[in-house]
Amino acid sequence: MAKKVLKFGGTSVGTIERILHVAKIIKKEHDSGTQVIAIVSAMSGKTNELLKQSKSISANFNKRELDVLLSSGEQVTSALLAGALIEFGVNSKSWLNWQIPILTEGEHSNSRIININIKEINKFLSEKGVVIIPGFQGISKTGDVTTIGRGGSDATAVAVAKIFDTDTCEIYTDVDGVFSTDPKKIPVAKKIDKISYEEMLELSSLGAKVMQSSAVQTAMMYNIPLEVKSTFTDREGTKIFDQENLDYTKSVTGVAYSKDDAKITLMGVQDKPGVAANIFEPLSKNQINVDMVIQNISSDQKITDITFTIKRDDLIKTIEILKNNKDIKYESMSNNNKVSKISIVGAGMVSTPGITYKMFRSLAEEKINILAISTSEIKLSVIIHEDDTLKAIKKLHTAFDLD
C-alpha cells in the first residue's frame, strides 16, 4: 500500500471553499487505497496578521510567546481540514505538534525538527485514517512550542516523509509546478517537468518561492522524491530528484532573482591573514547571513577592498557592528540597499563553455551595470541596480532559450 505526504500551502487552504476542495483531493487519494499524511500551512495572510498583532503590542515581542502565537494559524487549518474530511465520510484526525510529538532543537522562530514519534500515527493509518499535521512547528525538549522559520511547512513535510518512510512527498501550491522564472513577472516563463535537487536548491535559495531551501536540502540528503503541483488544476507538476536520472537538453534551467539584498563595501582594508575572519565573525554571531563576498587583489599587498551582500533588513545592524569592530581597520565604508541579485541556474552549465560570456554580453546589450559577481558549478549570480531587475530577467530568459 502506497504511503504519501501531501503538503498544502497557505493559498491552497486560504478560504473555507479551498479547504473543502483540498479535502476532496485527499479523499480521492484515500479512496484509491493510499495512506495519506497531510501537512498544512496557515490560511494565506494569517501568519502576517498574527505577526502584525504581536508588533502592535511590542516591537520586541517575546520570542517564546511569538512561537505560541504564530503556530496557532496551522492548528486552525488542521482542525478545519480534518472536520471537512469527516463531513465527507473519511476517518480523519488532526494531531498538534505536542500531541505527536514533533521534537525540535534550536532557538525560537528558527528551530529544526530532530525526531517525530510515529507509533500512534502509523496505527491510525493502518486503520484507514487520514492524518492531518500542522506544518511549521514542533516542541522542544523542555516542552516549549517552537517554529521552524517562514515557509517551514515544507520542512515539516519532508521531515515527515523521511521519518515515516513514505513513497513520495507532494507539495501542493497555487502554480502548476516550478517555472523557469517568476511567471507572474514573465508571462513567457514555462513549467519545468523535471529538475535536480541541486538546481531546485539553488533556485529556492535565490528567491524562487515555490519551496523552502532547507526542505529541498533535506530531500536531497535522504533522496526523497518530491513533486510540486497545483491544488487547482489536474496538470502534471514538476518532479524533483537526483540529477543522475535527468536528461539535460539545456545548459540553463531557470533565472532567479531576489530584491531584498544590500551591498556593503569596505575600502582600504588592511590586507593581512585573518582580516576576513575578523570582519565576518561578529556578523555570524549576530545571526546575519552573508551571501556574496568579493575581495579585490591587492597590488601592493597592503590594502584591499572587500564587498559583500546581506539581506536588506540587516543593513543598519551590519553597519553598526562594522563601525564598532575594533579588530578591523579600513579607510571608508559604502553601502547600497537598492540592489537585486540575478542568477542563472543549471546543472548543464558546468559542461557548456561560454555561459559566463553570454550572460555578461546579454546584460551589456541592455546597458545593465554589474556591481558584483559570484559563481559556482551550477549557478552564476550578479548584483545589479534594483531598477534593472525586470529588464535583466527578460533578457536572460530569452538569451538562454527559456521563453
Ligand code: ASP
The other form holds:
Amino acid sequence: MAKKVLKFGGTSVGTIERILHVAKIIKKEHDSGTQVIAIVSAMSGKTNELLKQSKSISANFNKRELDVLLSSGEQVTSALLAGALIEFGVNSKSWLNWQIPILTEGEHSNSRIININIKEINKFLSEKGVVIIPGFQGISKTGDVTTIGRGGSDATAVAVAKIFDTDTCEIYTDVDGVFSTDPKKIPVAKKIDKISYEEMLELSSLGAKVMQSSAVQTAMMYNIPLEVKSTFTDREGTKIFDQENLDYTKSVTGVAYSKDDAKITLMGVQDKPGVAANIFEPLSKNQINVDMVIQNISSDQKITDITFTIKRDDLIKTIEILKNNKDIKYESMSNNNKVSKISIVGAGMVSTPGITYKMFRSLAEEKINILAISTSEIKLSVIIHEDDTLKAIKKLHTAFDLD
Ligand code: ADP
Ligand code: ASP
Ligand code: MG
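Following the display of the form predicted alone, present the structure of the form predicted in complex with the named molecule.
Then the entire complex follows, led off by the chain already shown.
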C-alpha cells in the first residue's frame, strides 16, 4: 500500500473553503487506498500577524514564548482540516508536536528536527486513518515548544517523509510548480518539469521561496524525491530529484532574487596582511554571515576600501561591532540596505563558457550598476540597487532564453 506525505502551504489552507478543498484532495488519495500523512502550514498571513503582535509587546519578545505563539497558527489549521475530513466521513486525527513528539535541537525559532516517534501514527495509518501533522513546530529535549525557521513546514514534510519512509513527498502550493523565476512577478516565467536538488537548493537559498532551502538540503542528503504542485489546478508539477537522471541542454535553469541583503563599505582601510581578518573575525564570532566581499586594489599600496554584504537583519548589529571594535581601523563607513541580490542558477553553467560575460553585458544594456559579485560552480549572483530588481530579472530571463 502506498504511503504519501502531502504538504499544504499557507495559501492552500488560507480560508475555510480552501481547507474543505484540501480535505477533498486528501479524501481522494485516501479513497484510492493510499496511506496519507498531511502536513499543514498556518493560514497565509497568520504567522506574520502573530509576529507583529509579539513585536507590539516587545522588540525582544521572549524567545520561548515566541515559539509557543508562532506555532499556534499550525495548530488551528491542523484541527480544522482533521475536522473537515471527519465531516466527510474519513477517519482522521491531528497530533501536535509534543503529542507525537517531534524532537528538535538548536535555538528557538531556528531549531532542527532530529527525531519523530512513529509508533502511534503508524498504528493509526494501518487502521485506515488520515494523519494531520502541523508543520513548522517541534519540542526540545527540555520540553519547550520550538519552531524550525520561516517556511519550515516544508522541512517538516521532508523529515516526516524520511522518518516514515513514505513513497512520495508532495508539496502543494499556490503555483503550478517551480518556475524559471517567480511567476507572480514575471508572468512569462516557465514551469520547470524536472530539476536537480543542487539547482533547487541554490534557487531556494537565493530567494525562490517556493521551497524552503533547508528542506531541499535534507531531501538531497537522504535522496527523497519531491514534487511541487498546485492545490488549485490538476496540472503536472515539478519533480526535484538526483541530478544523474537529468539532461542539461540549458546553461541557466532559473533566475532568483532576494531583498534580504545589505552592503557595507569601509573606506580608508590599511592594505596589509591581517586587516581583513580583524574585520571579519568579530563578525563571525557574533554569528554574522558575510556573503560577498570585494577589496579594491590600492593605488598607493597603503590604503584601500573593503565592501561586503550581510543579511539585512544583521545590519545594525554589524555597524555597532565595526564601530566599537578597537582592532578595526578605517577612515569612514557607508552602508546601503536598498539593494537586492539577483542570481542565475544552472547546472549547465559548468560546461558553458561566457555566462558571466553575458550576464554583465545584459545588465549593462539596461544601465544597471553591479555593486558586488559572487560565483560558485552553478550560480552567479550580483548585488544591484533595489529599484532595478524587476528590470534585471526580466532582462536576464530573456537573455538566457527562459521566456
Ligand atoms: P506556501 O505557502 O505554499 O509554502 P510560499 O509562498 O512559501 O508557498 O511559496 C510559493 C511562492 O513562491 C509562489 O507564490 C511564488 O510567488 C514564489 N516563488 C518565488 N520564486 C519562485 C519560483 N522560481 N517558482 C515558483 N514560485 C516561486
Ligand atoms: N507558518 C510558517 C511560516 O509562515 C511555516 C510555513 O508556512 O511553512 O513561516
Ligand atoms: Mg512556503
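These numbers come from a predicted model, not from an experiment. Numbering follows the first chain given and starts at 1. Whichever C-alpha set is largest while still superposing within 1.5 Å between the two forms counts as the rigid core.
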Rigid-core frame, C-alpha of Lys93, shift of 2 angstroms or more between these two forms: no
Core superposition between these two forms, C-alpha change of Thr304 at least 2 Å: yes
Post core alignment: Asp271 C-alpha displaced by 2 Å or more between these two forms: yes
After superposing on the core, C-alpha shift for Ser332 between these two forms in angstrom: 2.9
